[in-house]
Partner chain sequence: MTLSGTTLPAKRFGVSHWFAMFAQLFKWNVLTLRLALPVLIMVQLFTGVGMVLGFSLLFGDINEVAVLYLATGATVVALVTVGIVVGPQFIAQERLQGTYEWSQSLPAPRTAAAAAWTALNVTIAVPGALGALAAARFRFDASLVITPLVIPAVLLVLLSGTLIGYAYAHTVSDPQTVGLISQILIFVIFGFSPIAFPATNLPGWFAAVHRWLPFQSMGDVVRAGLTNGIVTTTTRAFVVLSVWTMLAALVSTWAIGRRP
Amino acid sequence: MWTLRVDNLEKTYDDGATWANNGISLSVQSGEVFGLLGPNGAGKSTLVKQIIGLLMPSNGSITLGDVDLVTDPDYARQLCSYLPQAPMPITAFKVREAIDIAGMIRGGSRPEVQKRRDQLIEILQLEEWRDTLGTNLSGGVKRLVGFAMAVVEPAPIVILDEPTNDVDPLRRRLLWQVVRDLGERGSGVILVTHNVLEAEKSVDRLAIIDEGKLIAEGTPSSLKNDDRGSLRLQLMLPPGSRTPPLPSYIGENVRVGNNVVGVIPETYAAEGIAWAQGLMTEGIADEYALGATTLEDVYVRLTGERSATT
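Next step in my check: the chain by itself in the form predicted on its own, please.
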């Protein structure tokens, strides 16, 4: 068992005038899937680049077990498998070749890497592209190949930056199966994302970062403690329509596209349903949904922003 520890990490630019990370402290255990959430520009990628030794912190420490990853950035890169948000450079390679090369670069033997590669191709349903050159792949398939390259010979820490970008819904579910399997094999997985809905279903613990600071950390359930006794009311409006006046019992709310989502006390459930049904009768709303609050609602409350939902 090992623990990755980030203690009071700071990263500044412009002679200290700009903060990318400001006093971040967190830990990730072996076998744990840890979510790193936050809006674009929150400082997530900067944090990751310091963990894998691509950036030097301005202050603070990063250790994996007894290893100081700040003083030994080369070793940090050996201890971390990384799927960047940018596309992997596989244009001139066939799918199976790209995965094999990545696995052997990480020290895997050819037979074991090829065995694992075949398993990943089957699990992720990539069989029809196994001999296709990267230049001929769609964005979603390229993303899955990049994911397979990162996990075919996983390091103790596997860092996945927006792994499901451009991936179709079916294969997203298959990808999450592989992520959970990585945890069971003992790797610690850091999932970097601003898709809160996916994170809630996939992580053991998570941290929310905004404007370079850690603003919340815990399990999905523990972060929703403040919303106990509340429900989320979602109203789907016709395209181009204005948001109708909201009852006073609807607290924090946000509109994204044609959807208005608000939080109401459980005691107002009947009133909320009656109000929404009345709007449907008047043609002001097309549909509504009432259910338990989600991590998405917590995220909106803490950051003031809606996360990605696709």
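We call the rigid core whatever largest set of C-alpha positions still superposes within 1.5 Å between the two forms. Numbering follows the first chain given and starts at 1. What you are looking at is a predicted structure, and each value in this text was computed from that prediction instead of being measured. First, how it differs from the form predicted together with its partner chain.
- Panel note: of Glu32, Pro73, Ile123, Asp227, the residue at the hinge between moving rigid parts between the two forms is Asp227; all others are over 12 positions away.
- The chain behaves as two rigid parts between the two forms, and the smaller of them turns through 16 degrees against the larger.
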Contents of the next structure:
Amino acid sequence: MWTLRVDNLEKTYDDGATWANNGISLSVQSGEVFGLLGPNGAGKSTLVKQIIGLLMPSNGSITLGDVDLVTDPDYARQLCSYLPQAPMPITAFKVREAIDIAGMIRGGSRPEVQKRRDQLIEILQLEEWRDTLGTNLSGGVKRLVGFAMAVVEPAPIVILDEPTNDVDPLRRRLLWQVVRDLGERGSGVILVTHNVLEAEKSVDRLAIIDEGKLIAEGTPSSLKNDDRGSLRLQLMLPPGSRTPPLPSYIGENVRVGNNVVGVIPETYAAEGIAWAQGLMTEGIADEYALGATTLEDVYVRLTGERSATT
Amino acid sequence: MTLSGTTLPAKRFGVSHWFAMFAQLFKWNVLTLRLALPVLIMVQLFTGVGMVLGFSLLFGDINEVAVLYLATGATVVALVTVGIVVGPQFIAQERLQGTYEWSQSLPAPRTAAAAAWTALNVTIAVPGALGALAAARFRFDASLVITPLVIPAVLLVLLSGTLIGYAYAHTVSDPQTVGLISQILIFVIFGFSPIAFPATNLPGWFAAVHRWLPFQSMGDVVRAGLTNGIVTTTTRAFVVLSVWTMLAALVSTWAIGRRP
Ligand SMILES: Nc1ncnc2c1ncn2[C@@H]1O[C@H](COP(=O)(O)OP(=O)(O)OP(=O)(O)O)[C@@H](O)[C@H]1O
Ligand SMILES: [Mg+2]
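Let's see the other form, the form predicted together with its partner chain, since the form predicted on its own is already up.
Let us now look at the entire complex, which starts with that chain.
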């Protein structure tokens, strides 16, 4: 067992003009899938690039077990495998070659790497493109190949910066499966994603980062704890219309685009439905939905409060 | 790397790790350029041969010494342009496409990466140099000789050229600027360096500058290795080139180990 500890990490760009990370502390255990969520520009990629040793922290420490990753970037690169958010340089590679050589550079033995490569090609359903050159691949398949390159020879820490970008819903599921499996094999996985609902099912713990600060951290269910005993009521309003006055039993609420999402106590479910149906009959709302609160609600509440007030 | 244990895998280092990584990265480099590689080698070959044949057309009947200058000069140009001009453009391209960071994140020693890069550049450069020599031999019956000196001379030219290119391509993070520097260098090498002609043909101040730049020394050491009696002493040239190589290696080490 080992633990990655990020302690009070600060990173500024442009001589202090941009605070990309502003005192972030978190830890990831071996065997754990850890989600990193947050709006665009929150500082997620900046954080993981410091772990892998591509960027120098302005302040704070990063350790894995008793290894100081900041002072030993050579070892850091061996201990962390990485799928960057940026594209991978595989235009001239056949899919299987790209995965093989990535595994060999990570120190795998040829037979093991080839075996695992075949498994990944099969699990991610890439057989069709096995011998296709990167330049002829679609965006999503390229992304999946990059993902396979990062996990073919998994390091103690596997960092995936938005692995599901451009990937179709079916293969996204397959990818999440591989991610879970990485955890079971003993790696600690750091997963940067915008896909809150899918992350909810795949991560053990997660952190939400906003404007360089960690604003929430815990298991998906602990983060939803505040919402226990509550339901989410979502109203879809006609484009451009104003938010109608809300009954007092609707607690916290946010408006995102034409959607109003509010939290109501379970005991008010019937009243809520009646009220929403009334709005529909009057043409004030187009549709409504009542359901269990999701991590996305928590996410929108936490990160949306700021965008709503500013 | 298996994760079955309860402790972290040990740090990989040492000579055999270095060579294993060198081999993998060289393969990676070759495959990355596999679509462009045949074209690149052909272009280098044409540059080498073309320079010999073209310049001779330009100047008509040329004397024995001029032929030797041309033959060895074209060889040097072929040896050096890949590392100092073409290579940096590839690195700039990586930055433009955003793939630079991934290369930097690989768990290989930086020196192994630099060595693999040098090996790639050598692979592309050598056919052009051989082409230039062959053209001079067959077209002009150039009286070239091969002395043992040619080995360190060629190696040093290849190494200094590649490392100078590697150093500026990794130090300057703006790809456009890297492109510009490579353009200026090609201009200086082809047009304004005493590589294929004696430095005495240059205005005094310019010749003085070239005593400190690497290009004239590159010409001198290779010429000393391939001809008899044209170059009298190579000590200074070897020293100048070695200093440039070491400087470039130092700057490269700093640049690729740097974390912004
Ligand atoms: N090289 C850089 N130079 C200057 N500022 C930068 C640089 N890289 C990132 N930034 C800034 O740092 C902040 C955090 O960027 P970062 O890429 O870490 O965000 P992110 O959370 O990964 O966003 P996204 O979800 O869009 O990928 C942003 O304000 C960004 O503009
Ligand atoms: Mg990012």
